[in-house]
Structures are given as C-alpha cells and as structure tokens.
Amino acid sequence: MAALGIPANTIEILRKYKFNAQKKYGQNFLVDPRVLDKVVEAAQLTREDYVLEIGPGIGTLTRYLAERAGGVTAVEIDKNLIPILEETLADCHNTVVLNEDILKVDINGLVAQQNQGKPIKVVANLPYYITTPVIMALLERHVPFKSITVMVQKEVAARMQAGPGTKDYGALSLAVQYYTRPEIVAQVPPNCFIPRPNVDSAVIRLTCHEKPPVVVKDEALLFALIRAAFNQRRKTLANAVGNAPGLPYSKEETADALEKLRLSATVRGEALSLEQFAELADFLGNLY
C-alpha cells in the first residue's frame, strides 16, 4: 500500500473512489508524515496497547497505529469511507473498522469486548465539530484509558490546559484536568491537511491520573456546579448556581458558602480553581 501520508497518494485514492470531503463531518485528511510520526510518538505505543481511533478517514493514521499497537478499533461515521478503508487497511490484520457514530457507541462495552476491559489508548485526528463532546464522553463515562492523544483545533487544546482567571478557562479545562494531565506536544499548521482547514491545529496528550488531583464527596455535584458557573460565566457564581435548573441551592446559600470558604460572595466561576470548586461542592452538598 502506497504511503497515504504523502499528499499525491491521498489525492489519488480520493479520486479513485470519487470521494469529496464532507464539511458536515469535519473531514480534513492529514498529509504530513512528520506530524503522523509525532502523533504516534506522543501516544507511546507498544504491542501491549490496544488503540481506539475515532474518525480514521482513509486510514492514514490507522496504518501507523496498526504497525505499533497490539490491536486497533477504528470508528468511522461516514459510510462512504468504508470501501476506501477496506482497501487501505486490507493488510492490517489487527484492525477492526466500525461504521458507527462514536457518540452512540457503547465504548465501555467495546473495551470489554476487544481488550478484556483493560485500559486502552485513544488516538485520533478528531473532527473539530465533535471534539468537546467526544472528550467529555470519554471522561464522563469513565472509559478505562491510559491516555488520549488527539489532534484538535489549537484554541481547544489551549482551553484544555488553561488555568483560573484566563479567557480560555472553562468547564472543559476543569473536566480534563480533573481526570487527566494535559500536555500539548505539537503545533500543526493548516498546510498539513487536505483540504486545508481555516484554523491551526495542535496535538495534545491527556494522560489519565491514577487518582484525581482533588478529593470530592460528590463528583456529579462538582460538575453540575462547574457547568452552572460557565453556562452563565458573566454572572456571579452565586447567581449562576441560584439560577441553574436542577441545583437546589439559592443565590443566598451559595454566597454564604463562598464567604465561609473565604471567597467573595460576588466572585465569578472563572476565578475558582478545581480545588475551590471541590470545596464548594462539599460545603453545599452538606446542606441537604
């Protein structure tokens, strides 16, 4: 099989199958072997690893993964890409392709079936329109994973690493940092893709914590408070929580809790660290 990381070979196979990239699926095919090497190197794959790839496209990255990992399951939503993948991955005997929407797949069941429930590694050139939903699904469903190494929009990678008081800081930052240690490992310009996206990209590796960096009594309450804070980030945290559907705490109760935690009653959520959100969750959780 000709190396798909070379632009001419990617163009040739797309023409062969009369395939046009679909904007609705965010299809941008990676055509730079150096970047492909960086992605695989960042994932630190060995034959002991089982990989879940999301959005394999024409199989460019998939072939790299199959060469280095013990096994790969590649989940592709676009049925028009399946015949291409059947050709490009014909000699990858440790690889399974599923024509599914990753957000509808029982990923925990998949891990149980393909890797006996042992932690996997996730590697992907993620379609940008579903980056956050995919990352949140992997985290919130407690999928057993060692690491997630993904190509994402540069601004999204910055949000995952952001700290309190910055414009990029938000619910995604807190969720990612609660479950993992994020590290941007490469910057990728638009000319590394066909078709070229309108934004810069970055490769980020999220390494799973052995245990969360903060201890909280009610994880669900912690993230309900975080979502409330950033759904209305211009409001004070007390107002945002007091207005949040599904949370029983009034503005006054939240303001009182903040003051008891030595925070201003008028503070906004973007000023609180993960540790402070955990303290607030524990305090409010004791009220009812």
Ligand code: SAM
The other form holds:
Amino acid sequence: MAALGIPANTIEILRKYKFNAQKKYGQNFLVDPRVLDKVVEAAQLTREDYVLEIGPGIGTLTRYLAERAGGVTAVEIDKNLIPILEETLADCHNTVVLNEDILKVDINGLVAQQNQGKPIKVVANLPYYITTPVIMALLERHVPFKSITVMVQKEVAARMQAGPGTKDYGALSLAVQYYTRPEIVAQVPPNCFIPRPNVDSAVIRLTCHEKPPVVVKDEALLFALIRAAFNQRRKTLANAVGNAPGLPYSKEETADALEKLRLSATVRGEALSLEQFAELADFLGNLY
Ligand code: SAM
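With the form predicted alone in hand, show me what the form predicted in complex with S-adenosylmethionine (SAM) looks like.
Next comes the full complex, this chain leading.
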C-alpha cells in the first residue's frame, strides 16, 4: 500500500472511489507525514497498547497505529468510506473497523470486549464538530484509558489547558484537568489537510491521572456546580448556582459558603480553581 499520508496518494484514492469529502462529517484528511509521526510519537504506542481511533477517514493514521500498537478499533460514521478502508487496511490484521457513530457507541462495552476492560489509548484526528462531546463522553463515562492523543481545533486545545481567570477557562478545562494532564504537543496549519479546514489545529495529549488532583465527596455535584457556573458565565457564582434548575442551593446559601471558604460572595465561577470548586462542592454537599 503506497503511503497515504502524502497529498498525491490521498488524491488518487479519493478519485478512484469518486469520494467527495463531507463537511457535515468534518472530513479533513491528514496529508503530512511529519504531523502523522508527531501524533503517533505523542501517543507513545507499544505492542502492549490497544487503540481506539475515532474517524479513520481513508485509513491514513490508522495504518500508523496498526504498525505500532497491539490492536486497533477504528469507528467511522460514513458508510461511503468503508470500501476505501477495506482496501487501505487490507493488510492490517490487528485492526477492526466499525461503521458507527462514536456518540452512539457503548465505548465501555467496546473496551470490555476488545481489551478485556483494560485501559486503552485513544488516538484521533477528531471531526471538529463533535470534539467536546467526544472528550466529555470519554471522561464522564469513566472509559478506562491511559491517554487521549487528538488533533483538535487550536482554540479548543487552548481551552483544555486553560487556568482560572483566563478567557479560555471553562467547564471543558475543568473536566479535562480533573481527569487528565493536558499537553499541547504540536501546532498544525490548514495546509497539512485535504481539504484545508478554515481553522488552525493542534495536537494535544491528555494523560490520565493515576489519582485525581483533588478529592471530592460527590463528583456529580462538583460537575453540576461547574456547569451552572459556566452556563451563566457573566453572573456571580452565587447567582448562577441559585438559578440553576437542577441544584437545590439558594443564592444566599452559596454566597455564605463562598465566604466560609474565604472567597468573595460576588466572585464569578471563572475565578475559581478546580480545588476551590471541589471545596465548594464538599461544603454545599454537607447542607443537604
Ligand atoms: N483520520 C483521518 C485522517 O486523519 O486523515 C480522517 C480525519 S477527519 C478530520 C474525521 C473523520 O471522522 C472523518 O472520516 C469522518 O467521517 C469521521 N466522523 C465524523 N463524525 C463521526 C462520528 N460521529 N463517529 C465516527 N466517525 C465520525
């Protein structure tokens, strides 16, 4: 199989199958071998690793993964790519392609079936329209993983790494940092893809924490508070929590809790660190 990761070979295979990239599926195929090398290097794959790839496209990255990992499951939504993948991955005997929507797949079930429930590595050039739901699903459903190495829109990578008090800081930053250690490993310009996306991209690796960096009694309450805070980002945290339909705490109770934690009663959620959100969750969780 000729290397797909160079423009001429990708164009040839797309022509052969009369395949037109679908915007609605975020189809931007990687055509830069240096970037492909960077992605797999960042994932630090060995034969001990089982990989879940989301959106294999025409199989360019998949071939790199299959060569290095013990096994790969690649989940692709577009049925028109399946015949192409049958050709491009014909000699990858450790690779399984599933024609599914990743947002509808029982990923924990898949890991149980393919890797006996042991932690996997996720590696993908993600379709950008579902980056946040995919990452949140992996984190919130407690999918066992060692790391997630993904190409995402540059701004989304920045949000994952952002700290309190910055414009990029939000619910995604806190969820990512609660479960993982994020590191941006490469910046990738639009000319590394066919067709070119309208945005700059970055490769980010999220390494699963062995122990969460903060201990909280009720994880669900922690994330409910975080969601409330950033759903109404311009409001004070006390107001945002007081208004949140799913939370029983009044504005006054929240303001009082913040003061007990030596924070201002009028602070906004964007100023609180993960530790401070955890303290607030523990304090409020004791009220009822
Ligand atoms: N991995 C290939 C590469 O690097 O060249 C393609 C990456 S392209 C950015 C994203 C891929 O994800 C496309 O193949 C697209 O069809 C697929 N995709 C989009 N939405 C999906 C979904 N909900 N579930 C699974 N795959 C999806």
